[in-house]
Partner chain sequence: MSEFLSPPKNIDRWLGIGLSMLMGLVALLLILIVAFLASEAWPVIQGDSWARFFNSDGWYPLENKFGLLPMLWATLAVSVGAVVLAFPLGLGSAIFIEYYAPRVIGKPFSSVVTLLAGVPSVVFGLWGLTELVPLINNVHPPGASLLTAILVLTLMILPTISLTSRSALSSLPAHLLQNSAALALSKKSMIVGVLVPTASKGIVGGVLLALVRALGETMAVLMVAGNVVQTPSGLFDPVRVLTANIALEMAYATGEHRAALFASGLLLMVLVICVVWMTSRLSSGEVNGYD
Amino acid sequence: MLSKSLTLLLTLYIVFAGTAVVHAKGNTRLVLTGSSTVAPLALEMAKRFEKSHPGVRIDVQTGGSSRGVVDARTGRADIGMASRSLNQSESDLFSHTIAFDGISIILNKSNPINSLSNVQIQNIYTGKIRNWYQVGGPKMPITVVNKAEGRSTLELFLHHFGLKNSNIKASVIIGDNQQGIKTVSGNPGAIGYVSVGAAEFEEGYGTPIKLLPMSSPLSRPLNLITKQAPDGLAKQFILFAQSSEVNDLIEEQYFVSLAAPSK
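Structural coordinates of the indicated chain alone, per the form predicted in complex with its partner chain:
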């Protein structure tokens, strides 16, 4: 019984797999890999692009900015995606900005603090201030939420506040935006920094967080990376991704489109 059904399953499977092995790659297929921040946006752009260009297939893969850069260089991907600018060792590659992502400080909604100065934020992150009463809040220990090493959001944050990562006394270290939001929303004493769009959406949705006003905006570019100056299908797609045709998709992902770089 088991053997028979297994044989049947196997046969079906081999037939299915066999019919599929031959398929053209050609110039109708584009592979994008990289940043998990850019991937959902690129995926939606790709779907719209496929609709207006019948026969074209665009495969979007995720896995992080560095992977996007490496894959673009080795040719494993036609286009890489990165949520950061290229660094010096990568200056031989071409980057094409398609949108911006702002960063905001967030607190739990139950926290009565409504603004913090840059110096206060520095002191909180370096562990000189460890309790909310020291900045005029209730007696409650501060939970400092920081980003993992290498993340562009972290670099931006450190640069903006003139901090060094080894001086930061973090209580929780997170990876992605949503983890940060979930951590802060579940902890009355937490402070963190995440993507503005994501925070605004979650706040509007009723998640117990609030955004702190920032003295100057913090933002990072979302880039498409190519090894050479793009041509053919890759060029068409990059131009499409930078055009106003996709503004609604960018807003849908809570990023800032090129047309309005400062919000």
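Right, the form predicted in complex with its partner chain is done, so what does the form predicted on its own look like?
Coming up is the bare chain, nothing alongside it.
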């Protein structure tokens, strides 16, 4: 009798232990890290995905596009987030575009300047122009707001204007878009550059900033990054993020969806 009881207990232990292992290894949680531009959109997508997938937990963390790429490669994240295309040294990774964005130059709303040429922007960021009166504005020092290393907005800005980060004469170094918007909205003499989507969203809610028109657009893809071709829960979430089911979330944050009609 004792032998049968032990056998039954051992059998139950193996069954439940096996179930626990499968559950632990099963895809019930995803970790996304990276771009502060992609993160708010990914978070809203994650909330909607979780509602239709009970028991699934998606953790979204920021830190910049470079972090997203590194974390995806090293396995610290299931999915990285990058607001740029992968470069040649990252060609071993897989990129999945979920929307498109741009970068805009922003000023404080009280600044009467409504446009700047590319040369003027270059001269402001390299310290050749230090006061707004030099470009037709009031006598007020210019506070140059620059992005920190590892941010894709910095890379795109430098490439577009043909600058090197070592030549930038920054007054303030900021990380994510919200920090940049907060800095510019609180300083009448500040100039910065952030995601168009983030800037238009904040401007629409009354944040005292203005977006300057660009002579040519600084556009970029918003990507999810994986180490390998995705499968399981990661694949399900990526396909969901690329579907028409989230177009409203993309448009609410002033990004352009994959399904947007061409103009």
